[in-house]
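A single chain, nothing else alongside it, follows as structure tokens in the form predicted on its own.
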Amino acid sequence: MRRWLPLLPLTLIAAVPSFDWGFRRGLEPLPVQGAPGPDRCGRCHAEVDDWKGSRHHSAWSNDIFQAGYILEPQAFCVNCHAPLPEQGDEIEVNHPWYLAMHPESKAPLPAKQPERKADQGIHCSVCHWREGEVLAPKRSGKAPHPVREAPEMSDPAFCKSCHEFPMPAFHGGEIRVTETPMQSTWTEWAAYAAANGKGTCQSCHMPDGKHTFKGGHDIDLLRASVQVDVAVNGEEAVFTLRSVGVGHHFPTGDLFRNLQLQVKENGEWMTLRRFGREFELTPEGTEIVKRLVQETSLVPGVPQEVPAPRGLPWRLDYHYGAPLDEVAGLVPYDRLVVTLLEGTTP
């Protein structure tokens, strides 16, 4: 079992659905033992094929996460992106950054070994395996293994267990949680639902029960999720941007994601407006913590207008990382920035 983080009091952890699934928002590994791997599940369940193309599958192995982990190799990150204990143990004895910081750790495993468990990311057992039973929202037909019916898996609060959590602060090798949300997607959806918004996490990201988990890395979905209109107002153009069919802020999730509306003038692209969250490092006692200073993401049903010069090329770019990520060169620029829409102002 990993020893990187202390076990924090449960009073610091927000409530989860009625059944305690063991999710601790990165504060510790998922306390699940003997979990079967996705290959075993795939013998009977075609949903595994959907999952193989999902971001859940590449939660640990994708290049953007790995680049961030090089810069900040925290167990807090591992506990969400490779949450099973055996995944964390594998990372602990193999990861060069961990070994550099902890030379007293166990010797690395041989270079050639069976499929790396960490590279399976968030797989079937993370959600569906507890205490030797397979959990499912609804029991259907006979199964060659114990099945426990868990209707709360269909509740958006189930997704909150991983997709809403506070910003951590680290000091002296210990961790505490702050009051700043690092991700607040569920709260954003709850506000949308309270305003009579239609749809849930599952109905949008798992349509018809598919385990595709489409989201911010599906470019076609991103392009369909934002509308840009440009009109003339006197001697200037006016952009109107709104999200389309999105039940939370856009962008949401990772704190670095943002949209940038740009125009090209005199051969140079300049940003007219950035849509997203902005944080600053703030001294707090003996610590430096991140605080939210501005939130400009697109909110469902709330268009934003941006004035611009007329007759200029424009584009709307989606950024997955911070400016530091884009200049560090650990990930190709075209993997960190994608143009969603473009045109010329009238």
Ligand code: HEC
Contents of the next structure:
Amino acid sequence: MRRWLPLLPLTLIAAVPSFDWGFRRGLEPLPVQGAPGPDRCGRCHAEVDDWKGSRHHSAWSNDIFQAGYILEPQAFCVNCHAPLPEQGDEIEVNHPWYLAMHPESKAPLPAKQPERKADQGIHCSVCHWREGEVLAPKRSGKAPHPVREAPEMSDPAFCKSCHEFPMPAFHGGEIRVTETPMQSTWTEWAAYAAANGKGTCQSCHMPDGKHTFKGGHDIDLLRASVQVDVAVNGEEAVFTLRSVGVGHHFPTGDLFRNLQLQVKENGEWMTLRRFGREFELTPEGTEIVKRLVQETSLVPGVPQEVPAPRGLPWRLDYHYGAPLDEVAGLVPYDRLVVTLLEGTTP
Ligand code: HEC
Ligand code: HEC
Ligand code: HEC
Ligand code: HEC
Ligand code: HEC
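Output the form predicted in complex with heme C next; the form predicted on its own has already been displayed.
All chains and molecules follow, beginning with the one already shown.
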């Protein structure tokens, strides 16, 4: 039993090891070879059931990511959404887009594989497996495998390794990072924490150590995360929107995510306010780089007021993708846009 784990002598580690577990923010694959798959860990750990329903599991295979990747097929994306070298190797020869461009290279899918490795996305080993040892915030002394204590796993800095990174730019095939953040969830959380906001990434997204990582794809959670009040002010209705129980901007994460508060006038839905980030493409030397123009997401503790005409149907929609995704048709429209709340202005 357990022959798959090399029996390394347990080394006593006196000091907390420095925090560099190889995450490279998309610039390179994770330098971890021969990592066990999630089914191995799942033989003994029930965490596998929660993880299977998580977005970390479908980080590579989900349709919204795939639609984005088809438009921008870069190693940069692979290095974070399917970060192990063996996952990247598989994508290079098996990705539908790559196959369409290189029909001669049709490599057969690995035999007897219940799931392709890339389809396992961000699995146990991506976060837990380094050099034949399992990283854990604490050692219980009961594990039948080598364990390396990594208390920083309980720190938001661990999640920052992938949930905060800059926009890349490309020059002659070389990648470089720019000043504009592509995602900034950790910085948003740090501002919230500095203002006495309670909770960490782990306490909110892994309650009781659960590996469900609920977020923007849990509609009930989204509905519970925003409070909308509408009052009358003379001739106008006034909306007040605030986020509830969110330890960062709402929306955060992927650059395209946004909320839209709309009213229906003369049979047409019109957007009164878009909550999210807006970018523009600017030339910089021979490159085109993306720059942040404005950020209107809901910030914890900061309500936003929006005036509106009275007596009209309204709705608050959550958009997962870019406007281009919504017309491209690669993902059905009702998977890209969901209505969180609706009503009629007083
Ligand atoms: C995205 C990163 C990530 C992935 C993927 C992940 N884990 Fe974890 N895991 C963590 C973090 C972070 C903690 C510590 C949570 C805390 O401190 O609250 C943890 C805690 C644990 C613990 C409890 C350790 C303790 O001391 O209580 C076990 C067991 C575990 N994970 C197993 C697994 C298994 C099995 C899988 C795959 C099915 C998996 N994890 C996938 C990040 C991850
Ligand atoms: C350094 C890590 C990293 C890199 C590099 C990266 N992403 Fe992501 N991506 C993330 C994280 C973290 C999220 C989760 C945030 C969220 O859910 O909003 C995410 C979410 C997404 C989503 C939203 C998926 C959904 O479930 O709704 C899309 C689409 C996406 N990424 C596409 C891409 C593409 C295309 C590239 C390459 C051009 C890329 N990503 C590069 C980390 C990365
Ligand atoms: C043969 C069964 C078995 C397999 C396979 C296994 N574990 Fe464990 N693991 C245990 C047991 C037993 C413990 C002791 C704590 C407990 O009972 O949960 C443990 C503990 C842990 C801990 C907490 C550290 C500690 O000292 O208690 C983490 C994290 C963990 N395992 C992750 C993993 C990951 C990730 C994999 C796959 C790479 C894996 N385990 C594979 C049985 C197993
Ligand atoms: C190896 C990179 C990596 C690490 C480490 C990581 N994540 Fe993620 N996470 C991702 C990617 C990529 C996605 C987006 C998957 C998708 O939908 O395409 C994601 C998705 C999520 C989501 C779901 C977002 C949604 O919209 O549904 C949550 C919540 C989340 N991560 C929380 C965490 C927390 C908390 C930690 C730290 C304990 C963590 N992640 C560590 C890469 C990572
Ligand atoms: C106080 C609790 C809390 C804390 C702390 C927190 N989150 Fe969240 N997070 C939420 C809630 C609630 C949602 C759902 C609303 C939303 O989508 O923003 C969410 C959503 C997300 C999403 C989905 C993207 C989106 O906005 O649609 C990601 C990714 C995420 N969190 C990652 C993180 C990371 C990484 C950290 C730590 C740096 C963190 N969260 C800290 C509560 C929290």
